[in-house]
Every structure is written in structure tokens, then in C-alpha cells.
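Shown here is one chain on its own, the form predicted on its own, set out as C-alpha cells.
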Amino acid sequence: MEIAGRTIVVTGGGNGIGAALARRFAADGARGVVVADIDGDAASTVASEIDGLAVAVDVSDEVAVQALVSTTEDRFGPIDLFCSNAGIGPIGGIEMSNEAWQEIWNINLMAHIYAARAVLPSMLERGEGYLLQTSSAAGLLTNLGAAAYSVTKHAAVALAEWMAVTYGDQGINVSALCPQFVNTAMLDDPSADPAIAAWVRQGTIEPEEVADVVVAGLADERFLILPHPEIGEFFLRKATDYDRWLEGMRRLQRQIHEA
């Protein structure tokens, strides 16, 4: 997929990876970029930089997502690429409250479903369209100390995979963006284990680097877009010998806390 001349929506576009994607799409000649974020001021700041359209939206609200799609179509016409990027990553295990689990489920998974429901009818009628879902390396591997994040990102990858199989012969492309550690506000959670937080910081890349890899991945129409290429190798090792991979993750967890 070429970006020039396309109408694109980016959720979670006010900061981090979403903001970098919006800026890059505009720089590459997109016809219209909609910056959607629950933080309307942040969305407006990014949109004003790129002559885009800012929309304040809670992606966990299906009616709000449908309104976002309608607003975009009214302004720019049919949506060519919907980047379902908004997400949250609370720290914690199975002891997290039911309310916390439900919130992350709604944002990290159901928002992808709401977006697909809203845009697929038009895309299928036209015989073309692209869905990009930010799913995280945690969706292929796991995230130490963050159970709900890992579970919901696995679900997001599974959804993207299912849609790629189901709609691929009807002109719909689907990609799962699976970065590992990116220098965004999500890494600043004060409740994070200090040892894990310090280890994470050693391997971070910038959001603009992610955007570069995304554009290349979209051009090649790759399902897995991996800003950290080593994740593909780790994923292969996991599939080849699951038990060995699990022991390796336990060993890594011990090493981080012993450092």
C-alpha cells in the first residue's frame, strides 16, 4: 500500500507511536489524516502540525468509533487505512480487579473489533482497504509483570490473524504491528517493577523509528510488522520448543531481579 493520496485514521494519535504515524503519513502525502485520541487537546496539537483533522474519541465506546468513521468519511471520503493504535498497559498480574481487566480488554481488543465493524462494510464494497492493529511484541511473546496487557495483546494478534484469513481474498489487507519497547509514556508507569523498568529502558527505540518500519511494512503488505526484528526469531524459538522458551523467560525474569 502506498500512503500518498490515502485517507487514514490513527487512534491513539495524540502521543507516542500514533503521533509519529500521523506525522509520517502526512509527510508521505496522505490525502487526509485523522488524529483520534481520548485526549482531544493532544489530538489537536498533532493535527495542527500536519493539517489533519482532530477527533476526541474513547475507542472503548462503539458508538463513538462509528461516529469517528462517519466524521472521517464526511470530511475526506472513504477510509483507506484504519490504524487501530490506541492501547493501555497497566502493570499487574491476575490479582488486578475485574474492572481493570475489563477496561484493558475493551481498549486493547474490543476497540479493534469496533473499528473493523465500522469500516469493513465500505471496504468490502469497494474491494480494498487496510487495517493496521498495534498489537505489541507482548502479543507474540509475553510481558513480564503485565498479565492483562499480555493477554489482550495476544487476543489482538489473534483477531488480526483471523481477519487476514477471512477477508484477504476480498481485497482487505491486515497487519499486526508488534513493537517491543518504544520510548513512549507507557514506559513511565510508576507502579512498574523498578528492575524490569530499568531493563526495558535499555532496549527502547523512538516512535519515529517505528513509523519508518510501518511504512515499509505497509508497502510490502506484510502481516507481521516488527520494528524490533529479533522478535521474529524469539517467536520462532517459542514455536519450536515452547517449554525451553518458558524456561528462558523464567531465567530472564530471575536475572533481571538479581542484577
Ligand code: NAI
Given for the second form:
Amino acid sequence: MEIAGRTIVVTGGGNGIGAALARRFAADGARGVVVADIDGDAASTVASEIDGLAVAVDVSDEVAVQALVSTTEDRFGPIDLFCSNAGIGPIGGIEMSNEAWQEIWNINLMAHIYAARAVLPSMLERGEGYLLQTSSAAGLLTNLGAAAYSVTKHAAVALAEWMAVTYGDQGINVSALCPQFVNTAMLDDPSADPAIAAWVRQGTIEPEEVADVVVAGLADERFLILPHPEIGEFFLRKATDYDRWLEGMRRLQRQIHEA
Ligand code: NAI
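To complete the pair, please output the form predicted together with the named molecule; the form predicted on its own was given just before.
Let's see the whole complex now, leading with the same chain.
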């Protein structure tokens, strides 16, 4: 899919990766870019820069996601590309409260389902449309210190995979964006283990670099979009010898804490 002339929604578009995507889509000549975010002020700031439309929305509220789609269609016509990108990344293991697990589940997984339910009928009727879901390298591998994040990002990849198989013959493209660490506010969680946070910071790329890789991935209509190409290699190693990969991850965890 080429970006020029397209109507595109980006959730979580007020900051970080979503804001970089929105700016890049506008620069590449999209017809309309809708910047959707729970932080309405952030959405407005980005939208005003790119002559887009800001919508304040909580993506874990299905009715609000349906309204986002209607608002977009009223303003720009049918949606060509829906980037379901908003996400949260709380640090913590299985001890996290049930409420916290439910919240991340609603945002990192259910929001993708709400988006797909809202846009797919029109896309299927037209025989074309593109769903981009931001998952994470944690959806293919695992994220040290973040159980719920890893689990929900795996679920997001599984959903994207299922939709790619189910709707691919009907003109629908699906991609799963799986970056490793990107220099955004998400990495500033003060509750993060300091050793892991320092290790994470060594390997970050900028959101604009992610946007470059996304545009190339969309042009190729590639399912897995990997801004850090080595993640594809790690994924292969995991599939080839799971136990060896697990031992490698445990060693990495030990090394980070001993450093
Ligand atoms: P960010 O924190 O800079 O941006 C996330 C945006 O989502 C914020 O503007 C926030 O207001 C919005 N948001 C949060 N909850 C929302 C909700 N319920 N409804 C609507 N908007 C909501 O973080 P970043 O890094 O740009 O994250 C974007 C996506 O990329 C997330 O899905 C994240 O999990 C994923 N990701 C981030 C990585 C990183 O290292 N920063 C690595 C891999 C994936």
C-alpha cells in the first residue's frame, strides 16, 4: 500500500511512535490523517502540525472506537489504513493486580479487536483495506520484568496472524509492527528495574526510524514489520531450539543484574 491519497487513523497518535507515524503519513501525501489518543491535547498538537483531525478516544472503550471510525468516515471517507498503535507497558510480573492485568489486556489486545470490528465491514465490502497493529518484539520473544506486557503483545500478534489468514483472500492486509526498544515516554517508567532500564536504553532507536520501516513494510505488504532486524533472527532461534533460547534469556537476565 502506498500512502499518498489514503485515509489513515493512528491511535496513540499523540506521542511517540504514533506521532511519528502520523507525521510521516502526512508528509507522504495521505489524504486525511486522524490522530486519536486518550490525551486529547497531545492529539490536537500533532494534528494541528499536519492539518489532520484530532480525536480524543480511549481505545479500550468499544463504543468510543466505533465513534472514532464514524467521525473519520464523515470527514475523509472510507478508512484505507487503521493503525491500532496505542498501548501501555506497565512493569511487573504475575503479582500485578487483577485490575492491572485487565487494564493492559483491554488496551493492548481488546482495542485491536474493537478497531477491526469497526472497520472491517466497510473494508470487506470494498474488497480492500489495511490493518496495522503495533505489537512489540515482546510479542515474539519476551520482555524481561514485564509479564502482562509480554502476554498481551503475544496475543496481539496472534490476533493479527489470525486476521491475516482469515481475511487475506478478501483484499485485507494485516501487518504486525514488532519493534524492540524505541526512544519514547514508554521507557521512562520510574518503577522499572534500574539495571534493565539502563540495558534497554543502550538499544533504542528513534520513533522516526520506526516510521521509515513501517512505510517500507506497508509498501511491501509484509506481515511482520521489524524495525530491529535482529529480532527476526532471535525469533528464528527461539523456534529452532526453544530450550536453548530460554537459557540464553536467563543468562542475559543474570548478566544485566551482575553488570
Ligand atoms: P508512548 O507512551 O510515547 O505513546 C503511547 C500513546 O498511546 C500515548 O500518546 C498515550 O496517551 C496513548 N494511549 C495510552 N492508552 C490509551 C488509550 N487507552 N486510548 C488511547 N490512547 C492511549 O509510547 P510508544 O512507545 O509510542 O508506544 C506506542 C506503541 O508501541 C505501544 O503499543 C507500545 O506497546 C509499542 N511499543 C513500544 C516500544 C518502545 O520501546 N517504546 C517497543 C515496542 C512496542
